[in-house]
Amino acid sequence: MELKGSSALVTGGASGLGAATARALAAEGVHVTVFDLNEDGAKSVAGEVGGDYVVGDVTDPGQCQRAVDQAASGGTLRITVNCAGIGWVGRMIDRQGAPHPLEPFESVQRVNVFGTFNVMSKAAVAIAKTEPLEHAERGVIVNTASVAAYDGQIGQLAYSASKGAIVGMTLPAARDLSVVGIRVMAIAPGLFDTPLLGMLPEAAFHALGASVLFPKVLGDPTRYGQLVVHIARNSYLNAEVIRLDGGIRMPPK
């Protein structure tokens, strides 16, 4: 798919994987709309890439529609990348013998699963209205899963469940949208050097990098952005989840 001159919506684009994706797409001539709760970060990244930004919450369908409308107004919307997400750590039974609370489990699903669904479904409607390209392709949606969908660690029940749901949505969404020429892919990142991991002590930070099979470093978010660009370009990639993890297989803890 030709990228130059098209428009893209990137959720969670104010930092980390989303910001790297916004930069990578913009470097290919794509007009990027950043959708994030962090107004300062979204404004900064949008200014850097010459795009637009929308401040909002992916769990709110109305705000998702507003972001999609903004992205579509900036050009022909053909690319949507869902990077917005949160995590939470908690065991099924804690050290006091109490069960895993429902509220944080629900919160993680609302943001990671419902948020991805909200944006994906509304973006698909907008992309489906565009003029078809070669082989009747209209665009691509890329969602962010995680290696935790496969290698969930102790305390990652809520997060792993949410990322497993994104993996599970990939094939049926691609099948649903094939009739309108929209591909659906997911990327399952491993350990990446994002602001969340940047809060760890230096020794722990380096230990995580050493645990990667090869190369023994944490993933650079630019690698995620590069893969998004390749997925968008390569029209034969569809209905698949790609692990981007340096070969790591997460231990129980």
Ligand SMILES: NC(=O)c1ccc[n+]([C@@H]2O[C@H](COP(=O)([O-])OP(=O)(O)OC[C@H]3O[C@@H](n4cnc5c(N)ncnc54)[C@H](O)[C@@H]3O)[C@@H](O)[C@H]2O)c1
The other form holds:
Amino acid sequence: MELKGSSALVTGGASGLGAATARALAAEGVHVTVFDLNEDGAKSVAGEVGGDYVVGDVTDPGQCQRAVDQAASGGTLRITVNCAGIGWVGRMIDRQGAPHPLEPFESVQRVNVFGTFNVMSKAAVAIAKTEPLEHAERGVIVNTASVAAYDGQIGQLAYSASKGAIVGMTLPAARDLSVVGIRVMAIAPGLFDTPLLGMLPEAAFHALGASVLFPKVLGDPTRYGQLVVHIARNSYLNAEVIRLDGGIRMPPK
Ligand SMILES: NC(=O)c1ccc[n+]([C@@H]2O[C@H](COP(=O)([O-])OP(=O)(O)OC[C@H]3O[C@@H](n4cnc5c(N)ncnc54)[C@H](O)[C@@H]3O)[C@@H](O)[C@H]2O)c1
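With the form predicted on its own done, generate the form predicted in complex with the named molecule in the same format.
Now the full complex is given, and it begins with the chain already shown.
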């Protein structure tokens, strides 16, 4: 798919993988709208890439619609990338013998799963209204899973469940949207050097890098942006989850 001159919506675009995606798409001539809770970050990334930003929460359907409308007004909306997400660590039974509380389990699903669903479904309607390109293609949606969908570690019950849902939505979403010429893909990142991991002490940071099969470093977020650009361009990629992880297979802990 030709990217130049199209418009993209990137959730979680104020930081980490989303910000790298916004930069990579903008470098290909795409008009990017950043949608994020973090106003300062969203404004700064949007300013850097010459795009727009919408401050809002992916769990709120109305705010998602506003972000989609903004992205659609910035050009022909062909690309939507869901990078907004949160983590949580907690075992099924904690050290005091108490069960995993429902609230954090629920809020992780609300942001990671419901948020992705909200943005994906609303963006699909907008992309479906665009003029078709070669082979009736109209656009692509890329969601962010995690290797935790497959190699969930001790304490990752809530997070792994949410990322497993992203994996599970990929095929039915691609099937639903095939009639309107929209592809759906997901990326399952391994360990990436984002602000989240950057807060770790240096020794822990290097230990994590050393646990990668090859190359023995944490992932550079620009690699994520490169893959999104490739997925957007390569119209034969559809209904698949790509691990982007340097070959890592996470151990139980
Ligand atoms: N960094 C990694 O190693 C890694 C590995 C696997 C998967 N992931 C996934 O990649 C995605 C991006 O992670 P990252 O490392 O770039 O994290 P990050 O914390 O740097 O960025 C996440 C962004 O999402 C935004 N956000 C969070 N909740 C939101 C909400 N309700 N509404 C709108 N925006 C919201 C945050 O403000 C932030 O800007 C997440 O889904 C994460 O689970 C990251």
